[in-house]
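This document starts with one chain, in the form predicted on its own, laid out as structure tokens.
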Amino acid sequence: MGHRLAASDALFARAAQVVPRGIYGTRGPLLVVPGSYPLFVRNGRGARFWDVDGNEYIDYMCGFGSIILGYADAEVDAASREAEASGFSFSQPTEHFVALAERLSQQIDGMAWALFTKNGSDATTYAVQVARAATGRRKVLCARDAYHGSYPWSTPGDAGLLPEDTAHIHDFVWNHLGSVQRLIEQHRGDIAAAVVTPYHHPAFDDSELSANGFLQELCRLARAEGFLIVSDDIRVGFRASLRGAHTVFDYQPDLVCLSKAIANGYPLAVCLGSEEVRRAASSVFTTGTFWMHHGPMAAAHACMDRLAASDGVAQMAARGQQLIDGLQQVATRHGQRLTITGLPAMPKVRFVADRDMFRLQAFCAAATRRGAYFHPHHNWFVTTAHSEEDVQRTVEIADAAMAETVAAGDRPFA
């Protein structure tokens, strides 16, 4: 296979001397299989990237979903460069700021205003503050194991936190309306918001759609009890619909948070809200030195133009379904069973009865060594740059990786 990681490992050794953990957060080596995954990237184009050792990969993580048109998209990059040719990081915003807010507040169903940030964590945290300002209440309900950012109220970590950071955050069980109703009974009159995703996509488990009208009933309860619905559309956004994923999954939020793919990898996030919460939003102070940077805003315009013109949502669904069908055929050929959940454009893959995930880790590592970058503990992403040929080649790689995995059996990694 010729897969080598010497340069990547050497860079990590240097990084470990000057950066906590060498690489922190989700991009660190702890969530993948040591010795099989590159830790540093050299460049990317389309659906592929090359690591610092020169290995080539068909990418199914795509910057954790921030890439939706493929790396180095010419039109998006040109739009950003053109905007920044006049300078950037001014003390005041430019016209791009107003134009993008106008566009998004008209495009995303039910929304009337927009506030820009840089990361999804910024947007969801601001949305929670707006909900508290609008209701005068403290409590926030979230689905257990959902990820809404890395700030103290939502982070899955615990180091450096105080009990007070999450004292008013309460978990319900996705698709279990009774768990929501119990929280309402316990905290009636003090619930500011329920933060939901368009469907449940935890890192270490299957994705789950709303069942038996769960999201619709949650919205009904919110209206009856006087709390808001915050839709964290950061991961699903623009892979389900350009009008907001809630239009596909049939619920109506008061606030919508978007990021990741909105500008094809350029740093940008946005919180959108309904007219009813505009006054509360105006009362919440929030800011960031780089939040009005207009290059990413110009990139977002170009990204949305390209997605609309090419029917990108349908393209990604088709390529994702091609991948799912191919993987299922490969699994059957090797006597295995896969469970693949979520949108075809962002599938979550696991082996049936693979309780310890050793088989999934081995399979993803074997595929990555052969040039198809599969993450073992996160949903994958498909872009409009993934061609039929890319997916066909990926399925061929998966076939060889599956053969290796089955032959090796289930063995923990040393």
The other form holds:
Number of protein chains: 2
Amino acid sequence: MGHRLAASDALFARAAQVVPRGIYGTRGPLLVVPGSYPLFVRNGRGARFWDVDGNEYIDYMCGFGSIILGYADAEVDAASREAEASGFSFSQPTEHFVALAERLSQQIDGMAWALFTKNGSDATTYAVQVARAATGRRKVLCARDAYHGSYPWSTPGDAGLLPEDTAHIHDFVWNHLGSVQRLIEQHRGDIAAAVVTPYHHPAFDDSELSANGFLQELCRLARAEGFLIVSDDIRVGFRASLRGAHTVFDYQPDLVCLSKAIANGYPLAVCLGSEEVRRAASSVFTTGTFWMHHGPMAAAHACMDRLAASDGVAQMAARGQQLIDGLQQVATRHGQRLTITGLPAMPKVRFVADRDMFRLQAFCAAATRRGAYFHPHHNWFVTTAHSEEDVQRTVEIADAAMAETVAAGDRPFA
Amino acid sequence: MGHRLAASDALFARAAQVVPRGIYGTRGPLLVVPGSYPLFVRNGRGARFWDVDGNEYIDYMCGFGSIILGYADAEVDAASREAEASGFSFSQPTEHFVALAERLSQQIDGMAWALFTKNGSDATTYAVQVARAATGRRKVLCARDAYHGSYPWSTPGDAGLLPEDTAHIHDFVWNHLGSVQRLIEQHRGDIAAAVVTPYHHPAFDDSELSANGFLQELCRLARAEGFLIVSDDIRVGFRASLRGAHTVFDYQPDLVCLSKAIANGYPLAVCLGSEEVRRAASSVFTTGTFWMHHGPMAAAHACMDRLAASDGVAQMAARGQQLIDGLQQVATRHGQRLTITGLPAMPKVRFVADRDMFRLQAFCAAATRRGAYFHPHHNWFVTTAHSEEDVQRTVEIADAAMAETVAAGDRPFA
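Can I have the other form now, the form predicted together with another copy of the chain, not the form predicted on its own?
Every chain and every other molecule in the complex is listed next, the one we just looked at coming first.
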């Protein structure tokens, strides 16, 4: 196939000597399909990256969503470089900090203030603290299998944790209002917040939009019961709207967390809040050495300028829809059925009747070996750099990958 | 005095509209001396920065220690830019990741592996999780008033917190072995780790080196009682040694956290660990969208190259000692007594018999208005960019500031 991973595997062998698991978190070999996926990248441009063996891929993971204009975007990178050329990481903020806080608190619907951090987890953790400070209550409701960061209160891991870490975190089932109502009855008067994503996008499973007014009813219950709504908009974010995904999915949060694509790959996160919670927000102490780093803030300005000027949201939706339509045609041609859920710009793909996900793994691995980087267990991401021709080429690759998958039957990969 | 803060104050007024407290954390007006300190910076170069009103300062805060070679270091910035020019924030790591893990786990004494994050708090939080996973125990001992990050288990704040956040965090008193022994007796068999800094550097108070073998005895107790030692080397770090400050202060940790100056201002943190805790480290799930960002990793390589090639540690120690000697001479000349503690490269200055710290605040404010940025409540930082002439000029400024302070008597600032 011409797909060699020798350099990638050699780097992984080195990494395994000096890094826990070789690669930690969600990027290691175990979460993709060992043997078919590059584990180390050399460079990227636009919608493409090249691994350390020189294989070229049209990318559908895009830095786990942090790349929204394509890799190495000239305008965003120039904005960051220009800001950093005159020094950075000062003890004090720069004007970029104020200008970005002004812009975001005006742009993100219903928000009055902004607080910048580095990780999405910093922002969600702070939002929970603000909700507890605002309400004087303890309990936080989260959808089961939703991901709100890897800190102890929200991590999907288990080692190194204590019962106290999650003593006041309670799971409801997405789109199951009864499960929320049960928690409210159990903890009435002690619920500080519900943390929700604009729609449910768990790993390893279908994405699910809010159905039958679930999010709206959750917000109504929050007002009635006196708890806050935190919108974890870190993954969806600007792929739905520059005004916050809640404007698309029609709910009104008290706090909004953004990160990932906000600065096209530069490390930045932000927690925004309404006027009502400003006082509580001011009472919570939080800080970080690099949180005033203004390069990423300048990059965020440029990233939003570019997305707004090019109607990037519509563009990504169109390319995502083109990909979905193409994949469905490919599936039909090969007698397969795909379920594709979530926003078109971040589709979650699976085969119908593929409970162990072997067929999905085989298909994604075959596509990746051919140059379309498809993740088998995570939703994918489209950027504004994905052209019609890129997606067309991707669908051709998917066609060959599907033929190989079907020919191999349902046997697990070797 | 020619020291105007109109633009700075105007920006703060804007910030106050859209940011909790205007500026959050440790950078706002309340932690310095309102009216004398610039709150917003325009640019920096080497040991100097210029605020948004155009005032020039010789800087002794240096991005809260994250700047160690001076602002806008050409070599470090070029390394970051070169790495980023071919794309960054990939879904996978690059070779920089492996090379830096190899270098640090060889360079930092006693360490076998490395895990990169963004914030120092990420690294200390992970270290605590690893210690709990390694020991199957819950309790973590920390020195009272030590700072290990702003997450709920370690924050100096109080709003938005729950008793569970710190249920298993217990304070001992630095250099007071009896307070450690008491905790050991209370929690024998349930102590996972003691988290220590290479020496005690609390805000608002003197720095204290380990005395009478305190750290060594703590390590001996850890071995005897089966708990781990986490060295929070985030602030001291490369200002003491490129091999880890524990090699200077003569103790052997199981886990070491570095951040701040590791990449001369680029956001990067790392938790390193010994071979013995590798398995536990691998069991703890942690991840972050930006943690594979290789620009800061390339910058870290360049930063360490520069520090090693120029014997930066010795250079900073010499400049720090020059500053300390100069300040003591100034004090003596004006009939004052200063206590200056900590590493010369990060001195903590106070006046003897100045319990309310008004004299210290007046002196630091007077120096800052004259162009030597002295923080009244935090240890200061020296970089390799501070020249002998810079320090000489600083001492002259300190002399004038001391004259003003003494002339004003002990009245609090207006």
